[in-house]
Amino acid sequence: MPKCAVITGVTGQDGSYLAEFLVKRGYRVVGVIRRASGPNLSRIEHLQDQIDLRPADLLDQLSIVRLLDEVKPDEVYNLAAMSFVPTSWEQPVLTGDINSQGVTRVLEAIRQVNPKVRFYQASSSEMFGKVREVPQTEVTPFYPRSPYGVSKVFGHYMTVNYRESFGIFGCSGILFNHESPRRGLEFVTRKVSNGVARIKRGLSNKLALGTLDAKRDWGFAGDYIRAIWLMLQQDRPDDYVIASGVTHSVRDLVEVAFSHAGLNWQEHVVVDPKFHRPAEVDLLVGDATKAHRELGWAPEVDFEALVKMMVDADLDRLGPRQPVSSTSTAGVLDTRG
């Protein structure tokens, strides 16, 4: 018999990967859907034959119990989030909901059902905000710096403590920048090579952005997926750090989005002040030596094979390449790779 596993976040950029993840590997997956938000469902459209999609809400714990009584899952995967940063500062009491407290409604659900089932808990590497130190592991102290890191903090330690007092196999996944063609257009990696595949079609001429010197460990979330599931397949739980261990700035993502479309970003990308967070986190870069040497993972798509894959996704979108000479940041750069 497959095994089951429930996925709530499932139409977001993380869900929809390991959707398709869990498929291939012959799971029966159920994916949550909010009845009243109308999801969109464009991330797994491709995917709604071969899935479950069930309605539940971590704003609502008897809903995520009934959903656990009825499909009997072997694993539940929880993705869900208010997810964008700056969103947590005008709506922290709705983030801490969600982020905070839907945690504890889905262990205290699986605590309930079946205290056997395994959790996944996406925690975040902007817990460690004002980082204490360079890179950061699954022992360096938190210092959230928005209401999200808050948030996921709380579900962090929630995640803990039902595992040490109850003895839920729950884990949770530190997880640092991780990005894709999937990524929605409100982050920065999307919104460079969006803007970029506009410039370049004609569709606008600048892109704003806050801060260009802000520090990101990024990834693929192709990757990252991979790492969540082996998670959840070891003989005990624990928590780990998922990153690429390297650092790269917001200019060095737009030098080579824009360099990879043959276009001179210093001619089109504009600073504003109103992108600018209360509180910015400045250098997040990660060790994930614990998840190597443990989870046999390791990632395998680098940085400029990630923006260059982001880029050439959204130049397919908006429509077909005009080949064009590499040399000349007039031109067009064949964006093929």
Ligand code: NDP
Contents of the next structure:
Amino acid sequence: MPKCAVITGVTGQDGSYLAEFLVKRGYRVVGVIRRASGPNLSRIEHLQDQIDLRPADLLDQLSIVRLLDEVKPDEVYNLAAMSFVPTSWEQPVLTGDINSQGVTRVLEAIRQVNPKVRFYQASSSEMFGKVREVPQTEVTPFYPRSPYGVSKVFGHYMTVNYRESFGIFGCSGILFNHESPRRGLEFVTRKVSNGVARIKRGLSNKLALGTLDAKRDWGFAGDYIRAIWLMLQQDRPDDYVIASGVTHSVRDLVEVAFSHAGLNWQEHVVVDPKFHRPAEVDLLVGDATKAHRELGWAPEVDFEALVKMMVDADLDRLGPRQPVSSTSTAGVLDTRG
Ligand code: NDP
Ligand code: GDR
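Go ahead and give the structure of the form predicted together with the named molecule, now that the form predicted on its own is out.
Starting with the chain above, the whole complex follows.
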């Protein structure tokens, strides 16, 4: 019998990579989709005949119980979340309902339907926020700086608590930022790669960003989902930091991305205070020693290769250069976020 995995958040960046990975390993993959008024499956279109898509919503307890009852999975990967940090200040209640109580709902469904199901929770380096030590490890205290970060701390500790209270095989992966050509357009890496491609193709001339000083530990999503899977294959459940161990500023990101396309970033990037956050996370850098040692995990794609991969993908997507007239006033690219 092939193993069966349920993935919440299958339409998102990580869900699509994880679904591909599990299909290749012979899993029966059930992806959870919530109702949308239009098509929302662009990241998993190529997998549609290889995975089973079922409706459920992290806001609806009964839908999760029904799903687990019908599907009888061996593993549940809870990747669904309201994942964009700035939106969490605009919609803090919804953020908490999905990212915090949503985790409780899935854990309760597992407890009720089959407590032997293995559970993965998508925790985040945003939990470290105003960092208490550098680099951050599994034992670094949390100090979240946004409703998103706070909501993820709740989900993290519920996972730990259901493991300790009910013996559920629950693992929490504390993943640092990971990106790919499938990243949402509002996140800074993709906003930059897409902005570079638009400028290179003559569709725009400026890119408006927030702070260039914030530093992140960026990796490739395709590498990080391997670590997620490895966590659920161990003899005992535990929590792991997954990170590259190298940090770069947004300015570094911009420099690599623009120069890869033969552009000078200083001619195109403008700082717009509207993208500044009410409270910023200034520096993240993770120490994944435990994952290296216990999971045998290591990333394969470094920062420069990642940024170049994303710029190339956006250049390919936009196709050949558009003709620009000498009087063109192609506007500032001002995507949400
Ligand atoms: P995305 O934003 O790309 O995907 C989020 C997914 O969650 C989408 O499939 C979305 O569905 C789904 N979703 C949102 N709300 C609900 C709901 N109420 N019920 C069911 N599904 C819902 O995120 P990523 O793939 O980047 O991240 C995956 C997870 O990992 C998230 O939990 C994120 O917080 C966490 N994380 C991500 C990191 C990163 O760098 N990418 C780092 C650390 C943690 P829909 O398509 O319908 O909107
Ligand atoms: P983050 O990712 O908040 O770290 O959360 P994001 O790419 O949004 O921001 C990274 C850093 O870049 C700065 N920045 C900008 N960010 C955006 N989005 N747009 C801009 O114009 C811009 N200019 C500068 C930000 O201020 C920040 O410092 C991501 C999400 O995937 C979370 O779900 C996940 O948990 C964490 O990574 C780890």
